[in-house]
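Coming up is one lone chain in structure tokens, specifically the form predicted alone.
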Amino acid sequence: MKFYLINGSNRKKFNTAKLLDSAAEGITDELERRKITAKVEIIDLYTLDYKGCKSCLHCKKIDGKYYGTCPIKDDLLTLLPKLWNSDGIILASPIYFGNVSGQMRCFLERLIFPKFVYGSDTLATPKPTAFIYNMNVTRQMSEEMYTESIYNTIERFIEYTFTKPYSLKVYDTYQFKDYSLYEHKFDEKAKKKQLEEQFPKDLEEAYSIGVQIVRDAVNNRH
């Protein structure tokens, strides 16, 4: 079995990365409990050289050489087939300017569009998926601004292509190691409290998602 976790943040040791590490731990622990040998890999998108979809439409050309795949020769050329053929995928991204990171957005275009068939069934093999969002804004602000325009749209296309994703939204995260070095209007004490009291719960939920991804993947094989 193979499971991939996709990090859409450049901060490899901060909130998004920690959430993915916890999800990966959940996957690994559940695999060990079931005595299953599997590959679990975290992919940092900011280490790869690629762009978004170019709308060449080779992936849609009937009987074409690249039907259902992507011909662009960059760092996603060999990675995407691994993900399409995997047993489970967890994606995670910070929210920048009301959307997932640019790297994640470009990645989603390349991951989903080749398997997305206009007016027909998906070309992708069904698999358990999840999306973890990490953001600086509060739950209230997120629900007022993002729910329909961001989360639902992304998850609708993931569901159409693979399966309905588990969704974890992590709010009001601790953004700086030293707030005194940056211009801001945040209540640092409140942010610190959120980090100490809520973020551990978010990590636990990410862990649980990892566990559930394995359980669903095993069920898919039976």
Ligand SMILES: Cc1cc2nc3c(=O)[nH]c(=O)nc-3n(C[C@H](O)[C@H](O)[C@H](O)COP(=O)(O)O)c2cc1C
Contents of the next structure:
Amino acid sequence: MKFYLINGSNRKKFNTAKLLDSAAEGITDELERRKITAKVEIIDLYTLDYKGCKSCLHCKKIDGKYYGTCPIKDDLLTLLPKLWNSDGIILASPIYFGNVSGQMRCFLERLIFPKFVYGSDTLATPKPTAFIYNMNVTRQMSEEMYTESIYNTIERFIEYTFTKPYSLKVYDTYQFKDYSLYEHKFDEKAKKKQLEEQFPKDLEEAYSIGVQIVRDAVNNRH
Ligand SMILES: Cc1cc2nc3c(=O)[nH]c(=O)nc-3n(C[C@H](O)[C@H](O)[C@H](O)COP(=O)(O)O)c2cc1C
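Mind giving me the form predicted in complex with the named molecule, seeing as the form predicted alone was just shown?
Every component of the complex follows; first up is the chain already shown.
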């Protein structure tokens, strides 16, 4: 079996990365409990060279050489088929300007569009998926400022293609290593409290999602 976790943040030791590490631990522990040997790989999107979909439409051309796949020759050329053939995918991204990061959006276009058939079934093999978002704002600010439709739209396309993703939203995350060095208007004490009291619970939720992804993959529950 193969499980992939996709990091849509450049910061490899910050929130998105930590949440994904925890989800990966959940996957690994559940695999171990079930004595299953599998590959679990974290992919850092910012280390890869690629662009979003170019709308060449080769993936939709009837009887075409690239039907259902993507012909663009960049770092996603060999990675995408691995994900399409995997047993589970967990995506994670920071929220930038009320949406997932640009890098993640470009990646989603390339991951989903080749397998997305207009008005018909998906060309992808169903598999358990999850999306973990993390953001600076509090839950209340998020609900006031952003519409749920941003998450719902992304998740609906993932559902059309693979399966309905488990969804975890992590709020009020710690943005700076040292708040005194940067210009900001946050209450550092409140941020620290959130980091120490809430973030460990968020990590536990990410861990549980990892466990669940393995259970679903093993039980074909998707
Ligand atoms: C370009 C940019 C835009 C951002 N926009 C938002 C935003 O709209 N809402 C928000 O809550 N946080 C926003 N943030 C903050 C990040 O979501 C937050 O710091 C997050 O924890 C970063 O993830 P990371 O720690 O994994 O890198 C933004 C950060 C950057 C760099």
